[in-house]
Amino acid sequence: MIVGEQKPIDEILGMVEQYKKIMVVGCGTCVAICYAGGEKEVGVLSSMIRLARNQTDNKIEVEERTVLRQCEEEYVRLIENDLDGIEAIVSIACGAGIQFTAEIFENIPMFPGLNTTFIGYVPEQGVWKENCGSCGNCVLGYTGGICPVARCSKSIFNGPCGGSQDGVCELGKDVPCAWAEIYERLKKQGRLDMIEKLSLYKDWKTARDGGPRVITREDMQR
């Protein structure tokens, strides 16, 4: 899932300081699961904004809405008829959702209420851990299902490096060496020969040349 964290309230208040009527819009999918941008969080953030502003002479009216996904037009359009008089929107979706909503309602200033942090999973209740770097060329089949881009501190493709000692990264005892984990996983699977195969370096510059990446499925298009 995409994991996010709410921005500091002072930063959000600064972004909407000049507006008298705003809407806080949540997203009911990824960031709702990590308790950062769902309906409940919309209510909490809206209350915080009202409380802070209404203690001053600069009063504010805050509308609250949550859609299932801010990255799909059919859901974003559901708030279209509720935007009369809205001077700005604070979106607590991921960065993709914020940008897409801003594109749909391009005449209304859009502000992020979240910092999009990483793609990860839930190892235990209340904990989210990064495990995917969205690099565009997945090598998990060769590394025992452990991503060296996201989980190695140096994103090394042919590890481990000299800073790995006893399965721990040189950054600290709380940082496991991803390549030690890869080795142990491949050993359990009887596939240690995979670690002897050199992976080509990743050309990060080429991967990002040409602007945002786009995937098109013609069979899915209307």
Given for the second form:
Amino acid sequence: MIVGEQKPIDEILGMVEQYKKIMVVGCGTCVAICYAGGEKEVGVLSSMIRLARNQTDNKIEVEERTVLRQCEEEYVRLIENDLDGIEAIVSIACGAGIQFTAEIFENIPMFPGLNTTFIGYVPEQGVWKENCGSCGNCVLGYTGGICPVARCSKSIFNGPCGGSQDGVCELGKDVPCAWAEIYERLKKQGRLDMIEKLSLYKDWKTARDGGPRVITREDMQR
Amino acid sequence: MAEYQPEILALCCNYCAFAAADLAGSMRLTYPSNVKVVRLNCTGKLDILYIMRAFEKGADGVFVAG
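Mind pulling up the form predicted in complex with its partner chain next to the form predicted on its own we just looked at?
Below is the entire complex, every chain and molecule, led by the chain shown above.
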């Protein structure tokens, strides 16, 4: 999922300081699952904004809405009729959702209430870890299902590097060396030869190096 | 000027704290009128939004007992 973290409340309050009526809009998919941008968080953030502002002379009215996905027009449009008098929107979707909502309602200033951090998973309740670099050319088949792009601190393809000691990355004891893990897993599966099939020189054109990426599927288009 | 009296919302579990408040009532014990008791089925049902709303509506403190 896309994992995000709410911005510090002081930063959000600073962004909406000049507005008297705003709407906080949440997203019911990825960021709701990571307890950062769903309906509950919309309620809490709206409440925090009201509590902070309504103790001052600079009062504020905060509307609360959550749509299933802010990255799809049919869901974003659901708030269209509720925007009368709304001077600004604080979106707590991921960066994709915030931008798309901003594009649809381009006359209304849009502010992010959330920092989009990474694509990750939930190893245990309350912990999120990054494990996909969204590089556009997946090599997990060669690496025992462990991503060298996201989980190696240097994103190298010929690890482990000299900073790897006893399976731990030089960044710190809490960071396992992805390449040590790759080696151990492939060894366990009797597939160490896979490493040799992995190209040392990754074509990063499919990643961000090639500019903003687009997928067009004519079979899915109207 | 009257002494400051904070408005306190007490969120009480049906099975212990609320039952205790009930018992206290039947024993004719009193508690200050600035404490407002709300029964929860269980404090496991407590939601951060209940607390936020309490503060928004003017509570000075929220007391959770369960």
